[in-house]
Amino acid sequence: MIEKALKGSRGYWAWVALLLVLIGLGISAYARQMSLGLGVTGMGRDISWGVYIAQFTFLVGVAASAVMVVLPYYLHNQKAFSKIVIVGEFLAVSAALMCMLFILADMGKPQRVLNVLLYPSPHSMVFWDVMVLNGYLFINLISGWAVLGAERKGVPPAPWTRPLIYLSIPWAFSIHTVTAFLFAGLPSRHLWLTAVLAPRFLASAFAAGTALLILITFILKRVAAFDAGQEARSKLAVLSAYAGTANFFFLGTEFFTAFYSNVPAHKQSLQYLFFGLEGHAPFVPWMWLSVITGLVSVGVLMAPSLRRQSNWLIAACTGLVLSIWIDKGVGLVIGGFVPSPLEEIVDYMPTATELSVTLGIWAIGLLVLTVLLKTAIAVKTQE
């Protein structure tokens, strides 16, 4: 089915080849991290995570919201979603591929990856993310391809794949509960110690990645004529508004807890990132935005007459994952470590070599994701 991605419109084509470039572009800048080490990123002692661990948290979460669309249609038989389940199961796949490139990327050297793997340890949250990770991605492609290969055919998919289907519901919470107690478990960075950390990434991730894949059913619409249908991206937007209403309410439970109790400790990542610290405010304005436009895109999700709007509906999980992303994937990351054990603030930013490869692995994932949904439509309309 694969030769079929190898057919399109010569916007097709120039999208593919702008995605090759910056593969290209990312690829380069990795072998000069690789030649020079870590030291050419804006990590460091005090800040040891950045832009890389920053964007793999996010894209779990984009992985795990493919259950939001798989449940529905695979357990409560929900037709509506008919059109939709092979776009998130093929969406997860992407973003999981992703976070595994980023986690390879922050690690400096891909073989050290083989420490992971040739010497497992039940007590590294490090390797259970790796294996859920992999688990995930391959239960979600093998799967997706096996149902999207016997409609092909017109035939009824093979008896195991709905067990497979079954499998990645749960796998799907877990992928992000364990990413959530890989921060959690660092008891002395006090903005990760809560113990809402994994509701509040579960929250957040069906939230902006159900809204990024509604905005992908508009983007199949118009440039491949593939409507996943109105009725689908409405229940979508309402499953979105609660989870999005839900993120925010985590949100401000830790601000009551911290605040209320008044431990210095608690507040001064939150300061940091929402007020500043010590004359230190690099991410306020972009925190502020991050609450402000997230705030407003939950509200017009919420009322039903805005959200059956098209319009309306694309500004709103635009904001929601513009939100999201500002606070999940890069607040929450780099607030973690201000201020240091040692109480330094230590400001963060990323260079040059760290975003190529950033936008490298981007394109890296749109490309695979292209391919699929290129294959999946064509099989979809029979072409």
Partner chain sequence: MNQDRRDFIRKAGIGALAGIGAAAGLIPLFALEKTDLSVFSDKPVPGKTRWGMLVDTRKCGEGCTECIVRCHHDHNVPDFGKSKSEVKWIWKSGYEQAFPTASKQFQSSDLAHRKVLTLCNHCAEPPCTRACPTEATFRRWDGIVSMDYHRCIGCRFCMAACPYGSRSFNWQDPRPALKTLSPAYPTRERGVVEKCNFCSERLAKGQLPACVESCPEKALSFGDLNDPKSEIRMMLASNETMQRKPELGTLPSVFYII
Contents of the next structure:
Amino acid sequence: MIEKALKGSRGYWAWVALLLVLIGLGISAYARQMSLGLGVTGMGRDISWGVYIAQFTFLVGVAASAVMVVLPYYLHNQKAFSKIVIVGEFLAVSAALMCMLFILADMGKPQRVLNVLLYPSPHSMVFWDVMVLNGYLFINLISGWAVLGAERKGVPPAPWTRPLIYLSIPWAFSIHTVTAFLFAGLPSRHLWLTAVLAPRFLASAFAAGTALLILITFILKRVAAFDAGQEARSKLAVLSAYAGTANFFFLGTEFFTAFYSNVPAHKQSLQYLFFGLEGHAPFVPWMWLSVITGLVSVGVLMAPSLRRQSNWLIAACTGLVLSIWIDKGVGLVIGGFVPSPLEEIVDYMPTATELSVTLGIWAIGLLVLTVLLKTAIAVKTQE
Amino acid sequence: MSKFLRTAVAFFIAIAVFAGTWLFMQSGHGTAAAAHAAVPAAAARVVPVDSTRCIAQTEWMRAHHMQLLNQWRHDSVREGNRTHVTRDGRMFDKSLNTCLGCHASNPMFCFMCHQYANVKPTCWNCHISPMESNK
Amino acid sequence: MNQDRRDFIRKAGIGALAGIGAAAGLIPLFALEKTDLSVFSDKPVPGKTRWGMLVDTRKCGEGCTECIVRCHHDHNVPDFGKSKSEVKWIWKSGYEQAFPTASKQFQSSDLAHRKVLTLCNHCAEPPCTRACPTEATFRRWDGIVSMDYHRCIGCRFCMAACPYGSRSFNWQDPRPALKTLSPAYPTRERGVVEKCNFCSERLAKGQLPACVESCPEKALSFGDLNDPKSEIRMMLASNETMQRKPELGTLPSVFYII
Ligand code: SF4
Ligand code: SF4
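Output block for the form predicted in complex with the partner chain, input the form predicted on its own:
What follows is the entire complex, opening with the chain shown before.
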């Protein structure tokens, strides 16, 4: 089937070429990081995780959100989702792949990565995360591919795909819950040490992931003349709006608990991110941009008259993805390290090398997504 | 099977999986043993050790020193079992420094052979090699 | 040798070793023909001993860095200065930084300016070992939270988990940042995490930790917390002491007299 990705228009090849250039840039930056060490990034003793782990966190959410099309289609027989379900599954595959690449990029000794499996440590949340992420990638890849293959032959999918797809539903929740537990179980990182982190991760994932999915359907409509359907989109828009609302509700509860209780440790990270702490305020404009675009986007998605218009829908989805990307893909991880355990406030600024590696990994993910979707669309449109 | 029975079995399996997972998670991470011992360590045993001869035959060492060092590393770093007893009853500290205690007299001892065999062990990335310490 | 020290060595069951034999086989240049291995007891009983330290911050001299210099020299800790790549095993922090939840209002100026030695607490319930996915950091049979540099994958989970900032990552090759190499102890490699090891290499030889030994003011005491008759337990019983962030339930093995 994969050979279908080898036939394409000039625009398709230009896109692939662009991605390959970005991947090359990323690989050369990574080679530099490998030879000089992680010191070439902006991370340091006090802020010991940066863009890589933040992107990982955001992308686990994108991967998990495939469940928002799989669940209604397979469990509730929502026929409107028949065309979009494969897009969701393949988006999950590429997002899960990017997650693993980001973890690898963040490791000081990537050549020893198999130690995680050689010395399985069930008390470590990383162990579980590696398990569930790999599992999720393969469940989605195998089930999506098998269903597509069956469709190409014009036969119903093999009976074993169904339990696999059902399994992917709780599995999607598990990947993001375990990812939240990576953070939420660490004592004395007060921004993360909260029971609402896992629900909030799920809510923001379902908001941003579905918004991203809507945007992808628009892109596919434009560049591949493949329309997943207006109905699917508007249903997803509603899901995204409610998930976004839940996300901001959870954020609000964090603020209430921290500021009403007035416990300094609980307030400090939020202060640093949203208002600035002792003169350090590098994220303040970004965080407010995130909150405002997020709230406006949710508002637009909530209004039926607005979300029915493509332009409004595109704008609102872009806004929501951006908002959650800033919140989760930047603020949450870095804010958690401020102040440091010794009450120091250290600022973090990613370096060019770090950003190039990040861009390279995104390009790898997009390339995989492009190839998978190209195949899927070729099958669906019987080219 | 009746619907009820199926539900019950499913429920039971879910509980079992949950409990199993929990036990599994706990297993790797035993809580601190609160053993209060009046005598903190084993009584001293005085064993004179002869280090004029290597712990094993040259041929054996040539072929197996890497496995031996790996085993020593595991025993002393992770188990606290630091005494190596040879076949003929001599005792040695399980440490790379025990080897170097004799072999460092020729700073090229490790390197010549490794170079000849074209292997690049990572030991000297951290451990100070005789070439450096004899400087 | 003073009484405390002799007491310590006897308690550890390694009295016979206090002499020169200890160094043999461990420092290549001084290897002796005959080695006394009585110190190396076979597989120890886990949990029997729990090494601990007591820091008397009143005695600790202002501006004195003896123990820090000695530790960082003996363990080949690279000096990157106070940069983001800083590596440190033991260092001085302000009182308020070391005890952030202690009372801060209207305190004496002495306390506000007091410097407190900070190092890995060798917690009895360490969050770092819980987070580590490879058991590269693990709690030993004698309560020391140890690092296995051969196994560490450099994921830095332990750094996020440690509530005391006790861990440092090797952001770059440490060797160029070492002025002198101390041959008895290895260096580290780029990409692994390191921290204080309570001088486990010295304990194996029946010696006190380097910092304890080097302190000119005798501000540091070291011993077995599981032994009610040990000197450190006596001192804990007769002084008012503090642990860092006790509210987190990590049960630090390093105590402070303020
Ligand atoms: S102080 Fe930090 S590094 Fe040391 S044992 Fe406790 S948690 Fe681990
Ligand atoms: S950096 Fe090393 S010691 Fe720390 S958690 Fe990761 S593998 Fe374990």
